[in-house]
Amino acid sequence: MLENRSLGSAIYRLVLKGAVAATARPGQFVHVQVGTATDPLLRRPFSIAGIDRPKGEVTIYYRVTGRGTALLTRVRAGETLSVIGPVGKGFTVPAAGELLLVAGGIGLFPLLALLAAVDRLAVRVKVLWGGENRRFLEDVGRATLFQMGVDYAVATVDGSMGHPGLVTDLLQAALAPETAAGQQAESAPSGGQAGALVKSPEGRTAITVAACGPKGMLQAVAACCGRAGVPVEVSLEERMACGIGACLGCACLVRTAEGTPVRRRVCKDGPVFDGREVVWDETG
């Protein structure tokens, strides 16, 4: 481990070098033994944020949420972690048109990779980040989509940064028919602004979407995609035992492209899944 530094809002960057650099791709994660001992048994899974294949290094961020968590905030740089990766089925990396990134909360980090992986001068990229108030956005990204140039645009809970509400908001603002149909809206270079994209003189080529946050925020950017006809893909979290698809613990419903509902793993079908396939109301 090279790095195991706190950026506030609990949130720790953790930089590892090791073989999982060589094959890791946007989306998918690595599963860490968080202590030295067996207790606790169950290793944790983190998202890939960042791959940095020259160096053999890969960085993810975490929140401590519990014990797990904790007990990996004690670790130092030049020790040793376990780590299982990378795991899963990652995102796809498109090769033209318009790529829209929606992260609620600390999603933004697995957006992070595919944002790196991403040709910008073949693809035109916006990000769509909402958190709870912008001292967590100033903690934990906000300087990181300015040193990566990217466009963005931001909502807080609150209200106190950019759309005061929620990032689907910004979602829709995005995909509104007006918009695709010529409406000039406003860039965000700032990050601080509900912004839109911008239609080009020859009108928008191929939208696509990936999002990573909360359950119920996936679910409200698949049904946007879905009312405008658009391609998303989700990054889904589940609580994971073994994290290579032997258990089952993490299996979530999906309907196949003829309607039929089945079980996938998580961890190995997934995290990211085609939006418009995943069963978010198993009761209904």
Contents of the next structure:
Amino acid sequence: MLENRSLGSAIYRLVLKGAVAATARPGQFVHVQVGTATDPLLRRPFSIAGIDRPKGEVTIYYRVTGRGTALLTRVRAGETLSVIGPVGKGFTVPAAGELLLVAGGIGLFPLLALLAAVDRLAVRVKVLWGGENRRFLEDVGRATLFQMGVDYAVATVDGSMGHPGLVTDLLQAALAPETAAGQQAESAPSGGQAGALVKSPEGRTAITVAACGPKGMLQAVAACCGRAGVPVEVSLEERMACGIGACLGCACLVRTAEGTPVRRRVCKDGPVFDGREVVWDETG
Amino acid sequence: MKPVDLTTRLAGLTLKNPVMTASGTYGFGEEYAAFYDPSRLGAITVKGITPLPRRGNPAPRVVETPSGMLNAVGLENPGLDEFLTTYLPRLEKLKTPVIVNISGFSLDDYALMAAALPEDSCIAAVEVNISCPNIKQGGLAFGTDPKSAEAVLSATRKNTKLPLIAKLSPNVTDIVTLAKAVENGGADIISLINTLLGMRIDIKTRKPVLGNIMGGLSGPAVLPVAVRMVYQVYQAVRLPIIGMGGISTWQDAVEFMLAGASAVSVGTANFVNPLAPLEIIDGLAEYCRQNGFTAVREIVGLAHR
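Now show the form predicted together with its partner chain, given that the preceding structure was the form predicted alone.
Following is the full complex, with the preceding chain placed first.
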């Protein structure tokens, strides 16, 4: 472990040096043992936010939410952590077209890895990011986005920064045909036409969407993209134990091409899934 | 110096060492192959199968507990036919004895599965699961009533020549009664314990955490319960015992063997430390060497002297 630094808003940035970096891809995660005692017992999954292959480093961010992450904050640079990874299936990295990254809160982090992997000479990228308030967005990574020189728009629930409301408002605007390039994102017009393939102003590129955030947000993002006929990949989160597909603890439900609902493991078959295939409400 | 003899005999079954993996924690044998060659284990026990495919319970299915975890997977599995056609050929390639765990909702279910499992494959034994707490009918109901437990073992015994392992539930008042019942029913080996029924409540939402409300407790927290039951059953029946329940280190394994287990099974520890079974094999050998035992089977039941 090279760095474990508080960013504020209970968010930490942790840099690891090791074999994971050699094969890690955007959207994959690492399964980290946070202590050596039996309590807390299970490893914690953290999505990979940065991959530096030449240096052999990966960066993860985590939010302190319980005893496991609280313990992790005490690990000092130079100490060794037991890490399994990289694990899971990551995002598709598009080679051309337009990529919209839709993040809810700390869902920004895995999207940073995707952002870094995209050839931005060939792909036009825009980040749409929603959070509670300005303080959170500033603490969590607005500077990082700025440093990466990426086009972005933000939404806050309390209206303290960017669009007052939800990030899905920004997405609807960006996908609406009349605002194809997303310039009028803040005005949040209604959704796009069903089945219409959205073109850029040049009329040549297709849009794809990659999203990470709370389940309700992802469901709304998937619905929005479905209406606009835009492919969407979502990174799901679920309580897991083994992290490698053996325990079946992190099951989710997806619909096959034939429409049959089948179980998938978030850790091994995901965490990134085609947003059109996910069954969001199992009881419904 | 002569190496310690780790071979283990369980009824008609001979294993190269006494360390295996517990059902539901080792998938269908392939998930941990990235970490080590599964053939180094005494045996592997695969995810429990039922006659028909099961989708299992809704999420969340796992939650952490003090030194343990609760799971409510609900026996998600591809079903008997898919197991035989897709998974069994892949298991053959692992070159390791496979224990197939079977669960059912009626006597006929168990009988049917016992009959369908080939006797000339990598399947070394059949573990009859009469103790799953996560399914509504069958499962635990068979494992808490001695008459039903005996009947399930009798029904499977009639249909296979493979060694039969009865997996017992700790969710009973008197484990010895159940152990005697499965011995009468024709079990060759007893494995214990399965998980303990438990639950957790989220104090923010004020609702049970697990999608299925209750689940099975496993991990280091259950170890003393399991050691006690192995100790009790060892005194009461003649069948060999596979001890399991919270084993994560070689010291834990030694404790189970001293209590009377001829072999041990590693479950939840796989999730935390995928190399735990190998560390336990090495640790058992080292313990024997340092204490003057030439074979690991010499330590079985020593706590009863």
